[in-house]
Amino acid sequence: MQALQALIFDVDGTLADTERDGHRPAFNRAFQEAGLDWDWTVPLYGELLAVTGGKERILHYLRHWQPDFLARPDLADFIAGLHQRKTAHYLDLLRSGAIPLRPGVPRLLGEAREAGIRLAVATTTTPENVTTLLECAGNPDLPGWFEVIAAGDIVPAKKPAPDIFVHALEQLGVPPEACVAIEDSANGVRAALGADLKALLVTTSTYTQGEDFSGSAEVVAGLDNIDLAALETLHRRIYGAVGD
């Protein structure tokens, strides 16, 4: 059997609990800036998270809460512009230090790097969001620790489609059975399993507690008590000890 060679992380809710106090207020600031009276409250945003991707989330909101906007001839540009401004506000929040990495994440990343385990990201958020989060996490070298950052629109279909995980595996050049994937949402679980990433750890976040994580290898409340040895144990439990 393959030895553990790589960890593939989701970002939002996994590396950092970004949704409630990061992306949500950034969307609201973009709406206000555009003269819109939309307010994505904490409960509403929880509903909207069923849709992955920021532009896709705006379109879903329009379809269900603001259908009159669907008649705009410039709808695609309108959504893209809102999302662009939202991203700018989100990056400002990251640079202010308002969104730290989740407890246990810096330690786990350090252990993996020291052990020669390769690190990758597979996420629907934009590449700039990922790199800025890492740059502002207290270690300026952290972005360089990740050999692959598969993010945003680099693949045609977003989670729960498996495309972004498949792309990350292709870039790493390793088979799924050499990896552990770390996710926080049901959509992420479906995407990882669709890429045949059976060694899958779910660390629940603010919005994902109580979701259906069927098929995941293990579900935990956070990464505080998860170290590299625990991930290696999970990997062996799924695939069997090397040499068996």
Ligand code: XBP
Second form
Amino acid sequence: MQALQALIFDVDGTLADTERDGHRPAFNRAFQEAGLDWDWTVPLYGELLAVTGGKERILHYLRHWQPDFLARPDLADFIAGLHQRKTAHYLDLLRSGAIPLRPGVPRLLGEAREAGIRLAVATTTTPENVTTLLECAGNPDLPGWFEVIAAGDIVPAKKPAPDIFVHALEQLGVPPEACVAIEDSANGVRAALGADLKALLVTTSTYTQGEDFSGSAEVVAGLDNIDLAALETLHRRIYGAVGD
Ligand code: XBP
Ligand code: MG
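So the form predicted alone is up there; where is the form predicted in complex with this ligand?
Full assembly next; the chain just shown is listed first.
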């Protein structure tokens, strides 16, 4: 049986609870700046989160709530421009310290680093959003603790497609059975399982409580009480003890 070699973390909702008070207001600021009267309220954003990827989420919103915009000849550029401004506003929010890492995350990352367990990220958001979150909510060295930051448009299909997790595994050069993956959403669970990451811990977040996490090994409300030993126990429960 493979020993545990690496942890693969989702970002939004897992490392930090970023959606309601981070990404969502950033989208709204970009819309206001563009003179659009679109308001992604807390409940509406919860519905829109069914679609991963900010650009994809804007297109989904247009299709269902603003179909007249679909006729724009420059639709792709229009969406890309809104998303670029949204990302700028999100980075400002991160740099203001508005979004902390979730309780237990700094400790768990330190334990893994101390034990020589490799760290990776597999996320739908952009690489800069990841490094800026880690630098500003954690510490300036934190991005360097992650050997692999698999993020955003680096893969053709976003979660729930498995592509980003497959990419992270390829970059790590380890099989899925050598890893534990940590996610917060049903889309993330489907993506991780699609990459054969069976040792999968779910930590529910603001918007994902009550989602379908079928196939995950364990569901917790947060990582406050999850240490490296708990992840090693979960890994053994799925794959058996080393030497089995
Ligand atoms: C969550 C997402 C992202 C964010 C918005 O990513 O689906 O799209 O909501 O970020 P994950 P962008 O849970 O996989 O970390 O606007 O940069 O896409
Ligand atoms: Mg997530």
